[in-house]
Structure formats: structure tokens, C-alpha cells
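Quick heads-up: it's one chain on its own, the form predicted on its own, in C-alpha cells.
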Amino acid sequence: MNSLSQLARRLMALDDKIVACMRCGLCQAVCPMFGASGYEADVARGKLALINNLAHEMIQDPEAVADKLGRCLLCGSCQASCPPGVHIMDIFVEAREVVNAYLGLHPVKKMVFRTLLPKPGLFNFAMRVGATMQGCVFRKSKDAQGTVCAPMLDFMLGDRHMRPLAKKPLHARYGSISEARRPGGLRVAFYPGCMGDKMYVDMAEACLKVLRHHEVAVFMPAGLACCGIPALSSGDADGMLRQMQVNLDLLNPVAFDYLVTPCGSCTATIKEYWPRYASRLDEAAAERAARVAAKTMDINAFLVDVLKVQAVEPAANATKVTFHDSCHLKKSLGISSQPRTLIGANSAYTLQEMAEADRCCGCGGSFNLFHYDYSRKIGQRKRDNVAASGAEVVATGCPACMMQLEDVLSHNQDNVRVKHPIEIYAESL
């Protein structure tokens, strides 16, 4: 009875949430989904009038309910068109929430939720394991990009391409860095994310470089777990809370002046949602999800409004490179100039925008496994305008785009490098 009242409390509240809605329609013409779909159902429109009626829909069909909500990117692009300003994420993700606790969590997404992802040590260890044998299951994809695919496995990962596993991740690389704060000097604690520990440890690499050139310490302990992101976005709020108490118990402890990270999504995550959820844990939790938060910064926002990089002329056969704006960054953190100083700060590159720079490129973390024939058809989208920009790389500040933007170019054989701004920048160091 207990839980049933507290689901119905859970309900009222987000009542309350979506009152603001004005149903004025502008979130279609930004909604990715929408627009490779065509259905108002994929509209957050259509889902806040889902979820304003949740408890019915609920006990009619909960699973088409989980199905309907789940058709969504969490980008972002309909709360940042939004009028009234609706916070249609909050609101989209603890629906989330809401459903799971009423169906019930998968036991795959619990396993790995609840699991492996809180457990640094056994998900480093299968991920080992997962780079060794992988040689067994993908080939190379023959392409510009580096990828691989594996068409054995289509069933279960679609026609995707993809970067491999690094052989070493970055903790096998580097172990746990202490590094001590030089006089007058800043200390940052680097984060480098999941993806920049196993799969871009390239990016992660030049991140310790720019670091060190610009005479920052480097705090990187060991056993660093997932931020939490892929299990709330899942509505898994107590497996993104147990990710989140290992990284809290270990920066809390330290000293240093930021918490710098390569992934917007990682940024968004520790910055907005830690101290909101924390407090489901205790005060004490809370209070320190809250320091941390409030020291965490984007690393192109770091390197650009803390130190002061700045962009220089690029030289007159400077490589043509074009930028993403990745929806976390943008559209969460508003950051945006950053990242195009930073590759401006290399003189051999020039930035040549494209069109729509800032619309999703399709991926949306779990999206993306769940829905990728629709994540493809909105890559494509951004592809195109990649393609039609000229430019010989195109760089952005997620990971995960990073990895759909390889695979949507790969499929179409373009001849197109994606990088990191970092990247780019440590080049000219």
C-alpha cells in the first residue's frame, strides 16, 4: 500500500509539472524524433498529454506506455524552444521513472545498472575481456573513421559501425594520478568518462596533455564508476545513485579547484542531476554531490574561460574542420563558443559551420541500441550536412556523438576524421 501511495504522490507531482504546458506545438519543429518519424505521438507534446494521463495509460497498457516514452532522444531541443519554459526533461525522465517502478526494471538493465556499471573493478575486467576477444567478432570497416562492425551480430546491434575497444583503456595506461599542485597553480580532477577510458583513449590522452602543458595538476584516482546517465535515462534512478556514491567517495576527499570532463553528457549529469538525486541518499550525500557539482566544468569551457586559450589566424592551407554542437553541451550547459575557440586555437585547422550545427545527430545514449533505425535516419541528417560543409574533419564535444557521427559517415564512405576539439588543440602543442 505504501509503494501505491508513493506512486500516486509521484503522479500529482508531475501533474503539476506539465500544468505549464501550453500545447502550442514549437517543439515539432526542433523534435528529431518527429522529424524522422512523422507521428505527434513522438512530439513532447504528445508525450506530455501521455503523461498527463499516466495512471490510466498505465494500468491499460504500460508496456505501449514504456514504448512511447522510450521513443525519445532526451536532447533537449524541445525545452530549450520551450515558451513557458517546461522542464520537459525533468519531466520526461521521471516518468521514466515512474513506469519502471510500476513494470518493474528489466533484468539485463538491473544486471548492468545495478551491477556491473557501480562496480569499476568487474566492468573494467569485461570490458578486457570484451577488447581481447573482439578481434573474433568484428572486421574493419575499411573507412576513414577506423571502424569496425559486425555483421554476425546484426540481430542484436544492427548494421552499425563502430570504434573498437582500445586495447589498454586509460586506467590500464595510466593507473591512479596524484599529481601535485604546483605554486600558484590550479588541481583539477579529470574525469575522463566511460567512452574516454575504453574507447577514445586517444581524446582522454590528449586531454592529460593539454593539461600538463598548461602546468595543471591532474587528480585521476582509480575505480572511477559511470556518471549515471544511461541508467537514469532508463529510469533507473537507484542504479545511477550507487554509480554515483563509488565516484562521490572518491573526489570528495581530495582537494582541487575543478572537476573537468571531455563529455558534455558526463558534464550535464554530475552538474544538474548529482545534487538533485543525491538527496535520496542522505544530507551528507547531498552536501558533497553539491560541492562537486559546483566545481565541475565542460574541459573546452575550462581550457577557454579559465586559463584563457584563445583562438589565433589559421594559416592559408589551413585543413577545412566543421563542429557539432552536441545537445548536452549546448542545449544543458550552454556551452558553444568554447569548443570553436579551442579548435581556432590550432592554426593549421579553419572552422567552417555547418548548417543546423546544433540539431541532434540521432544518438541519445540508449536510443541508439534501442531505436537505431530511426538514430540512422537522423544521423544521415547531420551527415548530410557535414558532407555539404566541405569539411575535411568534424570535430564535437560528446563521445557519444563522436561515435555516431563515425558511423553515419562511415556508411556513406565519406572521407570525413572526427575528432575532439581537444584533439585538435593538443595538435598544435
Contents of the next structure:
Amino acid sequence: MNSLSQLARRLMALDDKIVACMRCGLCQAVCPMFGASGYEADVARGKLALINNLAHEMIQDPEAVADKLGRCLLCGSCQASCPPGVHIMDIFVEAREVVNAYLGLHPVKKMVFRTLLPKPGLFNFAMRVGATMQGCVFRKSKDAQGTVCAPMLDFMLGDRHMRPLAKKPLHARYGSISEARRPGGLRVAFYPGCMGDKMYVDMAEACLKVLRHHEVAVFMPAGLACCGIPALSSGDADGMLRQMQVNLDLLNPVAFDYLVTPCGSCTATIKEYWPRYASRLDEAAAERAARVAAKTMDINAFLVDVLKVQAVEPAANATKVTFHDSCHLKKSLGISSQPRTLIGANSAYTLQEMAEADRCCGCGGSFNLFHYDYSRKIGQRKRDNVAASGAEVVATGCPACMMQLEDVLSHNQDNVRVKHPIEIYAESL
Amino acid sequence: MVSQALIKDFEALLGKENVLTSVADLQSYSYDSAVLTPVTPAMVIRPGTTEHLGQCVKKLYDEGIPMTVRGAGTNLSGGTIPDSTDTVVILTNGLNRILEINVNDLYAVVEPGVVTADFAAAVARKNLFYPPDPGSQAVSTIGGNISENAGGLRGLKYGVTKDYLMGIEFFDATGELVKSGSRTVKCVTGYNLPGMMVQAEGTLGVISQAILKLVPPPRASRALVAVFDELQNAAEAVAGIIAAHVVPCTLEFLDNNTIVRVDDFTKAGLPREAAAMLLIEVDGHPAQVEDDAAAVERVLRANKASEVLVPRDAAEKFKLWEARRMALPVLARCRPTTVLEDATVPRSQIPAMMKAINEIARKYRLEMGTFGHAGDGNLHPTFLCDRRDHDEFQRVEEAIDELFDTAIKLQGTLSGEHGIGTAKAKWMEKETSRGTILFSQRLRRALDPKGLLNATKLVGI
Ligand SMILES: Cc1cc2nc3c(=O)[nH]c(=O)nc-3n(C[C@H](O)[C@H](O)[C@H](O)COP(=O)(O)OP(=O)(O)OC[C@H]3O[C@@H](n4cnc5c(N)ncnc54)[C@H](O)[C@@H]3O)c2cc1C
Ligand code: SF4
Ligand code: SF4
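Next up, can you give the form predicted in complex with its partner chain of this protein, since the form predicted on its own came first?
Let us now look at the entire complex, which starts with that chain.
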């Protein structure tokens, strides 16, 4: 059997899931990628048809299919509104893995996912070097978001306006945290996520401040690795498994009541993908992943649902803030009211909803790296909705969305700051 | 055949990004929402202006290349599946501008690729109303709506797409621009070509612009839900409502299997024993709405509804209507393949039709769920099956044959709103006549001498 048939056979394992697509086309209404390009191959219906055709050997060009699969933010908008409830994300992630196993992983991705991200020491070192060097290459963008741009690195970063890496990441500031539980109190593992650790350190510190305020003991072991979603969405299950293994070794669920993260993508990955993929490691890992997943919560949800933080009346001249629903928070985890409540808990802010608050902002992790033009186009629609709301601040519960919002707002020279709901709440304490 | 030279020409005209020729791209235009075998086209083009659209049609005609126009590709009868592998698909999603919304003269002018729901929302922002609301409105296009004469939940009171088409511009097969109808309520200038283009399924020309009628929005509305132990009673209630001179904007029906399946899924506590549920909405002037709602309630009770629910506010209505919203999604989850039919009968024949549907399901050992628009007799008998199971799918096809026979015997029609395409072409003559087919084919040949526009659809050419 030639290898193309083998590829097809592996994809046929997805046949039962794919055939559930009734080709109604309703995913066109919500897909950010389709909204930006208008090509049928970019919407879930088109991608599922191509995976199906590859599985049935009706198309002989796996590279072309891989290219189409890559034109996707894995935002889950299609799945959330799909009438027959096709498991689109599972199909996409598994198809990326199968096709990638056939084509081989991009060498840069391979280095990052297999070597850098599972080895926090090495990753942290690389980022530290980056943080000290960036002064030489980045230039301040003169905007309200405090981003920088890198004309010299144009070939790599394009015209991105990015938050600079923190001079001192969270783990370097705090090392390992292991507070003792107060009598009758809670103890949570705090998982800052890569961006909380290295870029949005203020936000991660706001999380720690809030947890302290509520007298919750914090456990944050040194050496946490990436949650694995960038690797997994690039079809690199091996890289993801390595990263997850590092984390599982550090996160013994006996040590905490909840694991909280300020990143919707990390939460969704730990809850949904860790248990499923850990079974590929060994039984002990599978069991631990299931227990960790069951204890994992988004920090907004933790504060509102567990600690019962409540909204208050906004003050007379409160700052207008609008909220962007991150896809992973709302569509994967069903969390949309809690961050709004948390914002409402600070009387200095008043919530002003924008149109299409739950439409994808266009970041999509590595999608942003490989399809920056589309990412910007999708982001512009979000920016227009933010601007139309008249808010001075836009809040969102995912650092990747924060980065994207800062980029598009900065490019439009908007005087709108980007915050995590936890920062807004922390300001009131 | 599409030559390299022709591809270059189109790229020069439309820009490279609007001319698709890679296999992966082409395969994604090989299907639509119908359960039919895909056909991969030779090329896909996306003009961004109506001038370019006309030039594309002319060029393809001159070269003798078959063409299929595609909006959102959500039709359920195969209307956008290419006729052959030589076909060029023309996309309309580059033509999605709302050109005018006139609040004084109550009309709008739009390009064909405008999405129905976007248009309805833009009209609503001007405090006007565009009623046609097919279930696919979040993505369907006005060009597709006109070409299929799309209906929706509001058909009974407000009519369907054809009732809103005042004027049209289209390119005939040769690329010549044709204009008919106008911005005025009255217009008798020449043939009624807008009427001809309605439900033409892309066989008579390529629509480039439409003038649509708008109406003032209803000021108030009231909803009711009724449960029946006997189908006959539900049908008599429907007849009774009309006889009481109330025309609800919505009068929807769910059968027992749909109720059970929805309840399994939502655990909403629906009446699982019920033979049918009716969901009714009346709208209009507030005082009229109160009277109408009271009249409907009386009729429902007089016709032995076992339960009548009157939601007090929008939130309660939203909850009660969950069953209707979830009907298709839930049925579609039961089995891999969902075949959604739309055989339609005169209102009074609904009990006979439902009886026949249940018998057909038993006879062919198939699971079906039926819901639909009871007010206009437009039912959606839905087959839940797996097209990979050849034996079962064969039975589905035989069952559909019998379903249509029954609909025709009951003086109904094959298709209330989903169109003929290739899916139902073989039954056309049965419902109409040999002469109808010949007349339609002669009409097509006269207008499209090379037989290039959606050649295998409807009556063929
Ligand atoms: C989930 C679901 C629910 C649905 N609910 C309803 C419903 O409630 N009521 C209803 O009536 N239908 C319904 N439909 C069917 C379908 O959505 C409608 O027929 C709709 O009008 C098709 O619009 P479209 O833009 O997708 O057209 P397409 O499928 O792209 O095209 C339909 C036909 O129109 C032709 N066409 C398109 N644009 C042009 C143009 N510019 N010029 C000439 N010809 C053109 C095409 O060639 C084709 O023959 C439903 C479909 C689905 C999948
Ligand atoms: S919404 Fe779901 S069923 Fe419909 S076409 Fe998209 S993926 Fe398929
Ligand atoms: S995951 Fe998002 S970008 Fe990808 S197909 Fe679905 S809606 Fe489109």
C-alpha cells in the first residue's frame, strides 16, 4: 500500500464524525476566516469536505489540504453553532496530526514545540535574552496600548504592534510559590500560561493579588511548561505530550482544590485535551490528567462561581468598558457572564456591550504568525465594533486576544486600553 | 474546456484571488446542501462588480462554457452542483452591496450576493421590515432566495420571496443586460420578467440586482403553543383559526417523533405522548393582536387541545419555541444523514398527509420526523438515515417516490420551497404535464441557445 492510501486509511477513522456534517452551510455565518476571505474551502463545510475527499482518496494532494486546514483559527465558532453538532474541532485537530505526520512538521515549529516549549529552562532563557535584546530592535509605537513595533525585524514579525516581553517574567519574580492553606480555606494551583508568565506579567500579578485578597493559598511550582495547544493545533501531538508530561509531574492534584488560569485557551486545553491525550502517555498520566482537568477553572469563573464575587452599581462617572468574549472562554467553556460580573464588581467601570461581542478577534495562536494579513483583517472588524461601542477600555479573558486587540487598536491609533477582567477587579481592591 | 489563456484573461479582469483553479478549491464548490453526488467544476470566478459579472457571462457564452451561479450554496435540490466538470462556477459573494433603502417609497435595491439576514437587519435598523425568513437566512443570499422563491416561517401572512420582488436586472445567457419591473408599486412595462426569474434556479439568466419591497414592521405580537392528542384535532384547529378570519404570521407544527426526539435531547419536559404541537404567532396593531390571540385561544380549546400555553413575555416565548428551533438540529443529530423534504399539500389535507408519511416510514422501515409550516401545508418530512448504508438509502429513495406520489394525489406539490434542481427533476412531469416540460424547454432554448445555464437543472434543456 502506498503511503497516500495509509494516510487515507488513518483519516477514515474520522469518517463517522465527518459524515455527521449535513452540509447546511450555516457555519458561513460565524466563521471569521470565511468572513475575511469568502472562500468555501475556508469554512468548516469546505474543510470537512476536503478531509473527507482525502480520506476517500478523491484528492491526491495532502499538501493542499494541509494548507487549507491551516487557514483556520480553531476558534470553534463553527462547532458552537453547527445544527447537528459535528465535532469539528476534534476532526480538525486529529486531521492536522495525521496530515502532519505524513508531510512532516515545519522545522521551526519542530524546534519550538519539541525542544523549547517542553524545556521551560531553555524557553525561559531564550525569552530572557529576547527581553533584554528587544530594546535594540523594537521601537515604541506611540499608542495607548504601550506596544512596540520592530521595523528591523520586519521580515519575521511583519508590521506587528506587540506588547514587549517583560524584563522579568513572573517565574523569575516569584520562583516557586507554595503557601500553606488557611484553616478552612482554599488552596489553588495558579497556572499563569506562557503569556501570563512572559508578556502580561501585570495581569498575572493582578491574579495573585486577587487570590491573596480572598485569602486563597496559592501553589505555583517552578518549571511549568506550555499547556501544549500551539503544538497540538500545529498537528504536533508529540510536542504537546512532552509539554503536558512536564506539567503533570509538577501538578499533583492532591496539593490543590482548584487549578485556575487567566487564559481561556490554557483552561480549555487542560480541561478538554489533557485527559484525552494523556491516555497516550500511560495510565498514571491519564488518571492524573483527568483529576487535574476536573479541578481546572477559568479564573473569572472561579471568582464568581466559587468565591461569589458580585457586581455592584457603577459610580456616576465610571469608565466605559466593553467586553470581548474570547472563543475558548465562551464557545469551548461556556463562560460569558462571569467575566462581565467581575468587571461589574469594580464600581469605577461600567459595561457597554459592543456588537458581535463573541465574534472571533482573529488571533488564533500560530494562525497569527502564518496568516497575519487575514488575522489583521478579522481583527479590524473587532476593532470597528470596539470603537463603535465608545468604550475607553476593552476587556477580554484571554491573553492571546489581548495581544491581538492591542495590535489592531494600536494600528488604528485608537485611544482604547486593553485589560483582563481580573485587572479591572484587582484595581478595586 | 477551460484553457490556460482563458484563465489568464479572467485573472486579468478579476484579479488572481478571484479566479480559483486549484483542485482543493474546486472541490469545495462541488456540492451544496442537497444529499447528492458532488461534481467538481473546471474553474470558479468571483466578480466584484456587476459590470464584471456581465463581462464574465459574455466571455463564457462566447467560449461555449457551461455556467452555474452560486450564492451561499445552501439550496436543498442540487441547484449549485456543476452540471459537468467543464462548468465554471460564478460566485456572487463579491456582489454584496445594499445599494439603497428607501424609507419613503418602501423599497430597497440590492446586489445578488447580499446575505438575507444582513439585509433584514439593515432594513430593521431603518424601522422597516423584510419578512421572508428562510431557515438558512443567516447565510443565504437574495439571489438564491429569488432563484428558489424561498419561503420561511412567515409565509402564511406575509407571503414568500416572490411577493417582495418589484424589479430585477439580470444578464441573459449571452451577457446582455435585461431590466424589468421598477421602484413603483405599479409597473406594466413589458413582460413581467421578475416573475419569470423567481424560482428559475439559475437557468434563465444571472441576476445582478433586485428591487425588493419593504413593509412597516408589526407593532406588537403574541405567541401561543398548543398540544394535541389527535392529529385530526390539530388540523381542525388550523382550519378553525383561518375560518375565524385570523391570519397568524406563524403557524408551525411538530409531529410526535420530533417532539420525542427534541425532548430526549433538551430534557425540556415536552408532552411526549402528544400527536402534535402547534406554535402560533399573531402580529399587527396591539389591539388587533389581543383580539386575534384571544380568538386563536378559543379555537384551540374548542378543538380539544389538551394544553394551551400563552407565554407572558419574550423570554418565556423564547423558551417555549425552543422545541421548534431545535427540531432540525435534533433530528439531524440522530443519524449521519438527514434528508429534508418539503412536500406540500392543501392545509386541509395535512392529516391525510401525516397518516401517509407514518405509513411510508413503517413500510420502508425508516425513521422520520416531521415538522413544518402547518399554516401553508408545507411540511418537512425528514428522513434520518445513513447514506453509506446502500440498502437503507435505497429504501429512502423509494420512500421519497411514494411520498411525492401521495402529495400529488392529495393535490399538493413536490416542493413548497426547496426547489427542483436535479434532485426532483424526474418527478416534474408527474405533477405538471408533458406540455409543461416541452414549453419550459423551448423557452430555455430560445433564451440560451447554447444551453449553458445550469443545463441539467429543473426541466433540462
Ligand atoms: C438549514 C437549512 C434551512 C433552510 N430553510 C429554508 C426555508 O425555511 N425556506 C426555504 O425556502 N428554503 C430553505 N432552505 C433552502 C435554501 O437555503 C434556500 O433555497 C435559499 O434561498 C438558497 O440561497 P443560497 O444563496 O444558498 O442559494 P444557492 O444555493 O447558492 O443557489 C440556489 C439556486 O439559485 C441560483 N442562483 C443563486 N444566485 C443567483 C443569481 N445571482 N442569479 C441567478 N441564479 C442564482 C443557483 O444557481 C441555484 O440554482 C434551507 C436550507 C438549509 C440548509
Ligand atoms: S454548520 Fe455543521 S453541519 Fe452545517 S455545514 Fe457547517 S459543519 Fe456541516
Ligand atoms: S474553527 Fe473558526 S476559523 Fe476554523 S473553520 Fe471553524 S469558525 Fe472557521
